[in-house]
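One chain is shown next in structure tokens, namely the form predicted alone.
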Amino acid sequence: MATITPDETDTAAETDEQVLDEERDAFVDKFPTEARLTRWTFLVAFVALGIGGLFGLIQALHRTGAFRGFVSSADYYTILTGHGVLLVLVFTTFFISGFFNWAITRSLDRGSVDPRVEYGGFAMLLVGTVLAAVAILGGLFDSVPLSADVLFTFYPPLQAHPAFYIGAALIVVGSWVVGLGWFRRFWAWRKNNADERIPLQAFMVLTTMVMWYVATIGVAIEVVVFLIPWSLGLIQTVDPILARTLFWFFGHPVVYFWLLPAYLAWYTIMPKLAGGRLFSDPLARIVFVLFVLLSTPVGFHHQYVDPGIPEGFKFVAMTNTMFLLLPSLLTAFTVVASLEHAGRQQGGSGRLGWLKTLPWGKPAFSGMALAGLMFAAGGFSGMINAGMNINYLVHNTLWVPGHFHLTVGTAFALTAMAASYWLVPQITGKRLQLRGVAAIQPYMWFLGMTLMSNAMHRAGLIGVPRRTAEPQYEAFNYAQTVGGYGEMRIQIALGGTLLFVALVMFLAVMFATILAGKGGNLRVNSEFPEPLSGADDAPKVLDNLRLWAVFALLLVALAYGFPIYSMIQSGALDPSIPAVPVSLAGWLPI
């Protein structure tokens, strides 16, 4: 059994003190069968994020041209789809399946009522990754029959081998059956705590789930009506504009499935390792329920120059985006509040004066702060992309992964990672290994990030094109800017390689860690001291989920239900595009 000590990432506030006085045991040994379930999660996630990390390095190096010796031009396009797959879907599916697994525990106190439905879902998730992966990987051997190019945004023209959609569809439902088991606990916990608040852990892991269920019907239908049949020959054409609305009703709102997680981490990890305490609840509730309502019918700023969807509707999409900056601002402001009241709990001074009293030393608190400060600059360049007039100048260019680096690629990854760095230790029962490397982890990380997605951004600017193995062109030049474009391509080899230093770096730890013995006192623990301004302070509404459920899904069928209704009566599985939307031919004067 391990025991915990008073440590570095205990709070001076005096309630969390006066837990300490008390005899705690590790997660890993009060939940051990949901700490086992979490180790297996999160050992898939990091398997994904080493071989994923691998395939990022081989494509900077290869479309910068600074080696090219790996794999073929032809080939990059199978590794830029098992970059994508693996580290957007796999990674963050299995890591955050783990992390609300060990939140939803810990905050209701309370185990699985059936272990048999998560471990079911884990199952789906793993067997679902599996036939992806051969689907993807079998595309680098000529004699295996199995290819899947479709570059993660799997929608027609581009068809994979049916195990690849057969494995998209079980990753899904695996992630359903798994949040079946999470809101099974809280239906077991309402009945004897009717009257209680929903604890804000497991708040956060409920109102994500349901945006999650919200978020994946578009692609369930996807997959599951269009392209398995299409890819297996049952029907030879689809509507490529209808499955690209699906494909897209679910490929923004995944975003928020990625980061979400991380906000769960910087509102109650985050604070407790500053040494502090949340600065409110009710913000941190309010910002969630916002997601929810919001984070769905907003797909169509991914469609702006796609014919057959009236520009209504997107200008709806994109004024809906721009509304979800309002819980990443409120979000901004109560983190960064919560850090400031804990520098100053100990004696720090002036306008930033108490950011020096931070523990930027430690890996758990430095990459969680790091990953926060690049998503900001990551919500800017996701306004360019968003806004209807201005996205057509960065639209298909380097500018896109250079933003989606800074949102999943840091903001959710970095913010993993330094997670891992405080929670592998509690659902092991092992101390964290090579302390050192861990403690300079997350800066090389953040250096690597800066380099590729600043040079990223700025090549989007001059019309680099992304998913291009050589986008180097005979006879065209690209515009001069300050640099030039021989200097970005340096920025991306070079960021790209210390992303991959930094990314063994971490899985040297976790596995170091995983593989070490146990004994000796954990350094960490998982109680937290309460907000300074608590839940009883929030409106109970805020924990109706069954209200902004039907919210979201009155918003979702507002924003998508006519335009969908259009296409499908000009035929689901018709590919030539109307001119206008067809429910209005007869009444506009054309």
Ligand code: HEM
Given for the second form:
Amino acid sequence: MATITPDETDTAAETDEQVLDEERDAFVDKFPTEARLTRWTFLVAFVALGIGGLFGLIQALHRTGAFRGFVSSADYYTILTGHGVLLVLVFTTFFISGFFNWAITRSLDRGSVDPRVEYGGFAMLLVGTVLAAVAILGGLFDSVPLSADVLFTFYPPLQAHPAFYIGAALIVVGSWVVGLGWFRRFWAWRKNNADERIPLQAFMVLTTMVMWYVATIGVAIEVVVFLIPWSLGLIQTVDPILARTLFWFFGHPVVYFWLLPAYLAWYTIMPKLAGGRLFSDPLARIVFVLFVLLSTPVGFHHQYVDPGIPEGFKFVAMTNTMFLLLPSLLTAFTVVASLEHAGRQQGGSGRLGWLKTLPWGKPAFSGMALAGLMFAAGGFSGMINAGMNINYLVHNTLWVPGHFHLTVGTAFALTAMAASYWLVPQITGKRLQLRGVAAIQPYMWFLGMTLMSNAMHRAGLIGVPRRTAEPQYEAFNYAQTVGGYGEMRIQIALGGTLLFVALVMFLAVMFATILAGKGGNLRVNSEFPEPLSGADDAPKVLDNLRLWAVFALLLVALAYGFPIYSMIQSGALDPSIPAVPVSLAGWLPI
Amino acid sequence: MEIHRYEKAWFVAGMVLIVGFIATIAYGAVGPGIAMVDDSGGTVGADPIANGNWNSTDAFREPGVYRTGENSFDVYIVAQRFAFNPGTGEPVRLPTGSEVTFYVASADVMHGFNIAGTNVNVMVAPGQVSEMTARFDEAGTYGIVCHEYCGAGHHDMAGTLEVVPQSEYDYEAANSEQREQLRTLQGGDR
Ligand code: HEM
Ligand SMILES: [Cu+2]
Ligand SMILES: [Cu+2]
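If the one shown is the form predicted alone, what is the structure of the form predicted in complex with the ligand?
Next comes the full complex, this chain leading.
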């Protein structure tokens, strides 16, 4: 049935003139069950992205004072909780579930061992999302006795309705179950292919999931052992610093759970879209293994300015964090080298001339490339955050959302949108619609984010706080810097509006595509050219997932064992700190 | 496994960068002595902070400014939804050029304590005392901002720090006014 040989995949198969007489060979035709799951997860992800983005617009307008008519300042925090949870918990997890489900199916070339596992995980994700969303949105209506205005970090002793914590727990457990389905496929594949190298995309999916299982231990303990019983009134108190420590145990590696799927796209899909091939498969494997090892023992860098944590622990986390730069620097090298190779293949020459021959009009390519570019900028501001002492200047200021809208908000989100332009046709069997809108959408996002993010960074430097409905105070003024605070506010409001427009454009393309009729040949396919340096050049030990999992756990035990032990020694299990429900009016006695 | 020449060079450059970062931070800690916030403030029960039983704890004192030497001060501040005591009702007053140690404790939920545009930036967690030392060389009014979400009135939680030239600073006057203010706050609406 295959109509395209690997070597012709570059651009030929994707031009409009090319007419393929043969039967079309779409992912959806070969793996209908897997394609359906990915369609469902994408659908939920896109809905979450739309609602979350609308909330983002409301925030950008409200906190800059541009327009405050949507919600009261007290309800701002309900919106902000919704924005955080819908985007970084729901949108990401659903999109990644679907995307990885495609990647592992394609890469191992086999469907699910038992689809009930993956679909069961999806059901848990969905129920969890509904519970959390209802608890959050209940905060907007006085008549609904639910509330969860605790933001996506839910630090106790602020207390949400139990439905919120149970929903969050289900989302995490659902992702575990979906991942289990992928591992079962891998084990089945291993039986028949004992000596083969793990195909690259499968390798990336599995290593990311190993990291995810290790990382989520922290938040699972926090929510299941402490917050759920506490919100149900079964235990009286939770130590805030212990809870924060468990949260950030998970809270840093979770950013790699978002980033690594983007890396998967940049390593494997983007070179092909550019008309070339991956530069080095072994290096890609090394990068993913480094993430498995180093992602988790760094969480204290989010607690540099927390009381109750000795400086030594913070210093160790800082050192690990800095080493965590390495795999991202290596990625920058490989990705740029692959693109340069592609550009030269298309006849580009000169030091930067190869850039011109890349397919900037294709939204799947331009989206990923722009996302990568923004990630480089986000990486720089991240290095600042990681510096323990410079962190004093930026901690909890608007600098921080300025930073992560470049990383998760663009490196991940824009890559996900770009990948969708290319993947949704393959999982639906329908051609991409509104191609003109799609072609400019990534540039729109890039422009909006440039405005919003740079102004957020600068506002942070003069001390404007994040997570604040009205960061204007009567008694003092923010320092006047270049352009002044007024100009920054305009840029944030304008940038946020452009971002929302870009989001609507993306959703329009997606829903037009989903609703379009089937038929005709697709312009895209999932065949990938061989890397320049293939898997056979990579040391075999890289494929030993069990080994890396053990090492990762060991490092985590080293980094967290003693700090948590000493917190417990100093009474963290019996802190006697009263809970503060976020909404007393809406509090249901249980 | 073969590694491209440029790849090797890039790897080495990356490692140099990373080690360089760590070295500058380590130097910052031991050279100019940029101390990190840590567990030095000690722990404190929720009760003394919420109810003002200052005598029942060694880790904290009645909120206010205390002169501890010719040129050094301790400042005790309680963060409580949605005010700093002192700071919100009455500004914290300090002279230029003195060494100031802040002790901040929370009476209810997580708060932040940030003197806008300066290095004074800590989390305030119930059960802990956040200790942090600073120096203000420039006279002026500084904003104190709660930068951790603490509830529906979070955006109203701010205060001021007035730094006056050393020659104009009157410790007794600044402080008695403050105590007065605090007493009314305590009896007030919280
Ligand atoms: C239409 C596009 C978007 C706009 C206009 C927007 C705007 C904003 C603004 C203004 C804030 C700061 C609110 C505050 O601290 O008071 C914020 C926070 C945040 N945004 Fe976005 N955003 C957008 C898209 C995204 C995306 C795509 C993601 C992630 C995938 C994201 C993740 C976050 C997170 C995690 C926060 C922090 C929430 C918190 O502090 O609890 N945003 N956003
Ligand atoms: Cu982090
Ligand atoms: Cu606050």
